[in-house]
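Next up: just one chain, as C-alpha cells, the form predicted alone.
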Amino acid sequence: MKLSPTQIEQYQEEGYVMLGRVLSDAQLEGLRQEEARFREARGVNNERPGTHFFSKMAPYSPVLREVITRGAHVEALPQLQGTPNVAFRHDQFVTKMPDRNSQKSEFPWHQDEGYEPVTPPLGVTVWMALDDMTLENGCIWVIPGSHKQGRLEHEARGEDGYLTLPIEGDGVPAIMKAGEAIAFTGLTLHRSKYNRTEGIRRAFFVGYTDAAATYQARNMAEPKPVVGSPHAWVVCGSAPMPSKR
C-alpha cells in the first residue's frame, strides 16, 4: 500500500489520514479470533461494561505478528513517518463493551505519547477497526491539525488513570467499515465516545516509530532505545547498533 501526495499531505497538515481497507477477510476474522481468546483469558463479557485494552499480545500470537510486520499498511509507514527506519513498539486489542448507561465505555481525549513519550516524536498509530465503526457505538474521533501543538501535559481523571486534558468540541469522527484504518501521529488529539449500542465495537491498534528512537516511561529516569524493549522488532530499514562497551 502506497500512499498519494494527497494523502500524506494530509498526514503533515491534519495529523491523521483515512488508510481504506489494511486487512484481508482471513485476517479479520483472524484478529476476531484473536480478541476473543484473549476477551475471554480476561474474563471480559457482557456484564462488564466499559472499554477493555488487552496490550502487547503479539508474543503471544502469530496471527498478530503477521499483521504487524507484513499487513497492507507496513509499506505506507516509512511515508508517514519520513524515515525509512521503522520498529513496531505496541500494539493493543480496544474492546468497548455494551455501555448500558454506565458511563463507563468512553476514553478521554489524549495523545498517544502522552503515556510514553518518545524521541523524536515521530510515532505513527495503525488504528484497525474489527467491527463497522459508527457513532452509536463509538468511533474514534480526531482533531485535525493538533498535533502542531507538540506533546501536551496531561493529567489522570479519576480513579481509572486514564490520562487527559481540556479540549473543546468534538473534532472529527472516523467512521469505518471493518478492516479498515486510520493511521495518526502520536501528537494527534484523540478520543471515543460510548458504545450506545448492544453489540461489542473491537478495535486492534499498533504504534509503531523510529528505529533509533528512544521512549521514557513514567516511571523511568533515563530513557531508552525503542528496539531494545523485548516487544520492539525493526519492520522497514534497519536500527543503529549499540556502541560496544
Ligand SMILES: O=C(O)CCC(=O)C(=O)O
Given for the second form:
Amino acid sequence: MKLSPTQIEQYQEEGYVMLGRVLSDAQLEGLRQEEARFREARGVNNERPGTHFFSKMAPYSPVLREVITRGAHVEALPQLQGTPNVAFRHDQFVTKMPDRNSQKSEFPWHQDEGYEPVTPPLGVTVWMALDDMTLENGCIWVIPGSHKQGRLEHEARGEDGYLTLPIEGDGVPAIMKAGEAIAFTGLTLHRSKYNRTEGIRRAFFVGYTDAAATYQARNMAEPKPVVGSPHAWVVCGSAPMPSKR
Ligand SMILES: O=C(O)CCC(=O)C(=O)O
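Can you switch from the form predicted alone and show the form predicted together with the named molecule instead?
Let's see the whole complex now, leading with the same chain.
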C-alpha cells in the first residue's frame, strides 16, 4: 500500500495515521493462531487478567516473518520513515485478558522511544488489530502532535515495570476493525485503557527504524547499530555495512 500525500502529511503533523486494512484474512488468522500458541506456552488464561506481552517471537514463526517483511504496510514504510532504507527491530503481541475489575489491564501513557532511544529518533510502530478495537476492550489512544515535543523523561511506575509520565487529557481513540492498523512514531504519546469486556483483546505490534539507526537500551553503556543486533533485519533498501566486525 502506498500512502497518499494527505496521509503522509497527517503522519508528519500529528504523529500517527490510520492505515486501514493491512492483513489478509489468512494473515489475520495466522497471527491469531500464533498468538494463541505463545499465550498457551506462557500459561496465560482468564485467571490472569492484565496486559501480556509475547515479545521477539519472529524467530519462532514464519507467519510473523511474512507479515513483518512482506505485509501490505511494508511498501508504506519508506514513506513513513522518510528513507528508502528501513529495518525491522521489534515485534510483540499485546494481549489484554478481561480485566474483571482487577485494574491490571491498563498500559499508561508513554513514547516507545521512552523505553529505548533510537538515533536518528522517530522509528515507526505499526500496531495491528487482531480483534475489533473498541472503547470497552482497551483500544489504543494517541495524542496528536505529541511527537513534536521530542523525547520526554519517563518514570518507572510501581511494580508493573511500566514507564510513564503525567499527561492531562484523553487523546484520540484508535477505533478499528480486526486486520486494520495504525502507524505512529516512536515519540508519539500513546496508551491503552482497561479491557472491560469478557473477550480477549489481541494486537500485533511491529517496530521499524531507519536502517542506519542506532539504539540504546536502558542497560547499555553505548548505542549499537540496530541492524546487526539480535532479531533485527532490513526490510526495505539496504543497511550500511560495518567496516569490520
Ligand atoms: O497494545 C496496547 O495496548 C499498547 C501497546 C503499547 O503501547 C506498546 O507496546 O508500546
